[in-house]
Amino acid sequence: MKKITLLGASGSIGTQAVELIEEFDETFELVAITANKSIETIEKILHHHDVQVVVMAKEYEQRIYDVAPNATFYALEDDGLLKAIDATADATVFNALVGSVGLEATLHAIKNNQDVLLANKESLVVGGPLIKEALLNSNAQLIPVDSEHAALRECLKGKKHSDIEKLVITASGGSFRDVSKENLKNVSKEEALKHPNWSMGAKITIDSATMMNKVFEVIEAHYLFDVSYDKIEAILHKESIVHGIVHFKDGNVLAHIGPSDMRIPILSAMKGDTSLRYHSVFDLVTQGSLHFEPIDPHRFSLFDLGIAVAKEKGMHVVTLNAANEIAVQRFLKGDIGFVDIETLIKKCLDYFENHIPLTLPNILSHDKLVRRYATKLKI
């Protein structure tokens, strides 16, 4: 029985992970869950799972004890995430948090020698060098949950990373992939949240439309597979059937294909080498043709900007991530337009210094400064 500490249990990835844990209840045990304020979702989980630890905002402590009197409650504001990881030291940590808040938790679990199933892409985006260093001094494994990185990992099983010629990550193009850049000025939040292929949370759906999500995935691949940026390519693939491609030095090319179903990479990460049967309907014949094309730098200009920042490295990557999070929040609130997301990010990159030592305290401090600035910035 594999024990799971689930950080971010109420989000899109977290709720799907809970459903899989329930489906394979003889294989997995949910021992800890965390959320911020989604109390109804957490109460529902607690009715079905006898968890040991619950982390939420302090205001929900009594409601949690009313449903789960035997559980231990930690307040999110009082380092609850780290306390939950410590309290379940024999569990695998599934990090499904959204945003850079996930970095400290990822580092803490690795230092505890706990395997981390990583769906929190921002951990590697803002703290990749710190995580790589922590892994060198730990017995922990870092296992990707993102569909693209899970696909690349499957293609690389039994292979040496030194044999890699190139990694290819596919991008759907998001909600506005067939809309010209000139016609993006008046698109609505509702339109932006209608992803053509995937069912995801609001933040990642917007990131998919701006292609910032793909920037983050390229950065993740760089650190996960120890491959230089010039050997990682992102291409448009509207069907979202091919999730990752690996070109090897000997001329062989392996591609991972499958349906647009996040439960497959989630289950793959959780099960490890355990053999489990998951019922998924997939038929290439009915799918028909598959299409691939390069990412247009004019149409998706934020992608090129993000990759340039990634290659430059330094604190600008933290600025990029924090500014993007606030920009997406402001767009979803109706405070700025869709095209203003890129404008806000550029202004933050121009304002903040890049050459600041990458330490955890510096990253967390800089992240707060950027958020504060981006929140008040007039567009």
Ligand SMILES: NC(=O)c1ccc[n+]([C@@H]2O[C@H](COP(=O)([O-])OP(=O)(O)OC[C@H]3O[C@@H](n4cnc5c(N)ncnc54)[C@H](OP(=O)(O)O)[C@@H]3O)[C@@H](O)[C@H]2O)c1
Second form
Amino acid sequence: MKKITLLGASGSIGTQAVELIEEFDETFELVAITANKSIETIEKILHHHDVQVVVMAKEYEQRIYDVAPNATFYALEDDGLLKAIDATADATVFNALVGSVGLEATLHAIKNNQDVLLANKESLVVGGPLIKEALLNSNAQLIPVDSEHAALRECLKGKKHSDIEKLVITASGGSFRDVSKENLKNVSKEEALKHPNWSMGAKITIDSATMMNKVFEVIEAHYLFDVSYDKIEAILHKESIVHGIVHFKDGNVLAHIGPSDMRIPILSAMKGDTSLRYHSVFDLVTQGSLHFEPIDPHRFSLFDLGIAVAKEKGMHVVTLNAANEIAVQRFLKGDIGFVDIETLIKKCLDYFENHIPLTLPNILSHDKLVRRYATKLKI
Ligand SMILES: NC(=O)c1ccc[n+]([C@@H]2O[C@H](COP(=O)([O-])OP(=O)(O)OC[C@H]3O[C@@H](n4cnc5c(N)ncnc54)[C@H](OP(=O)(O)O)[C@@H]3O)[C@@H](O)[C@H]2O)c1
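Moving on from the form predicted on its own, kindly provide the form predicted together with this ligand as a structure.
After this comes the whole thing, all chains and molecules, with the earlier chain placed first.
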């Protein structure tokens, strides 16, 4: 049995992972779960799984013990995520948290020599160099869950790193891909949350509409596959059927195709080399035509801005991420408009210094500073 410690069990990725663990209950065992406030979802999971550890905000402690009297509860506020990882040291850590809150957990698991299945792309965005360094001193493996990176990983199996010419990831274009830049001013939160192809958590759905998600994925690919930014490309592909493409130096090009179903990359990451049958129906003939286009830098101006920040290296990438997290939260609360997300991020990048050494304490304190500033910023 492969033991799984699932961080972010109540989210979109987390609940799909739980369903797969239930479907393949002879292969996987859920030993720890964490969430922030989604108590009903966690109670539901606890009715079906005898987990050892539960982490949530402190206020839910009694409710957890009511359903799972034999489990150990750690409060989120009291380093609960790190304690859960330590308490299940023989488990694989599945990081399905959203936001930079996931970084410390990723680093902690790697330092403990525990394999990490990484959906939490923000870990690599804000702490890529730290994670790479931690991996060098650990036996842990870092396995991507994001569909594009899972696709690239499949294409690269058995291939030599020195043979890679370039990596290409695809972008659906998000909820407003057919809306002109000028018409973005009046779009609503409800419209923004309707992704044309994928059903995902709120934050990543908005990140897809602004194209910030693709910035994060380029950064993620840079660290996961050790490929320079000038050899990673993102293109628009509205059908979301081709997820990742690898061009090799000898002229061969491998593309990974499949349905827009996150359960496939989730299961691939969880199962490793184990053979399992997943019931997916995929038919290219009924799928019809596939389209590919470059990302228009005028229409998706946040994409170019984000890539420039990534290439610049330094603390600005932490500023970019924190400002984006707050901007998305403020947009979802109805406090700012969709186009203000970009304005807010630019203002934060102008305000904060870039040349700060990327250590964990610096990243964590800078992340807090930017969040505070971005929360109060008048737009
Ligand atoms: N959804 C997708 O299809 C998809 C695809 C590719 C990659 N990803 C990536 O996977 C990650 C998770 O995405 P998602 O869509 O599943 O997000 P989500 O639905 O918003 O779920 C996020 C999870 O993190 C927990 N959480 C939120 N804030 C927290 C905090 N401050 N401390 C501790 N836990 C916290 C949530 O708990 P509560 O429920 O209690 O708030 C929930 O369990 C993201 O990095 C995303 O970019 C997602």
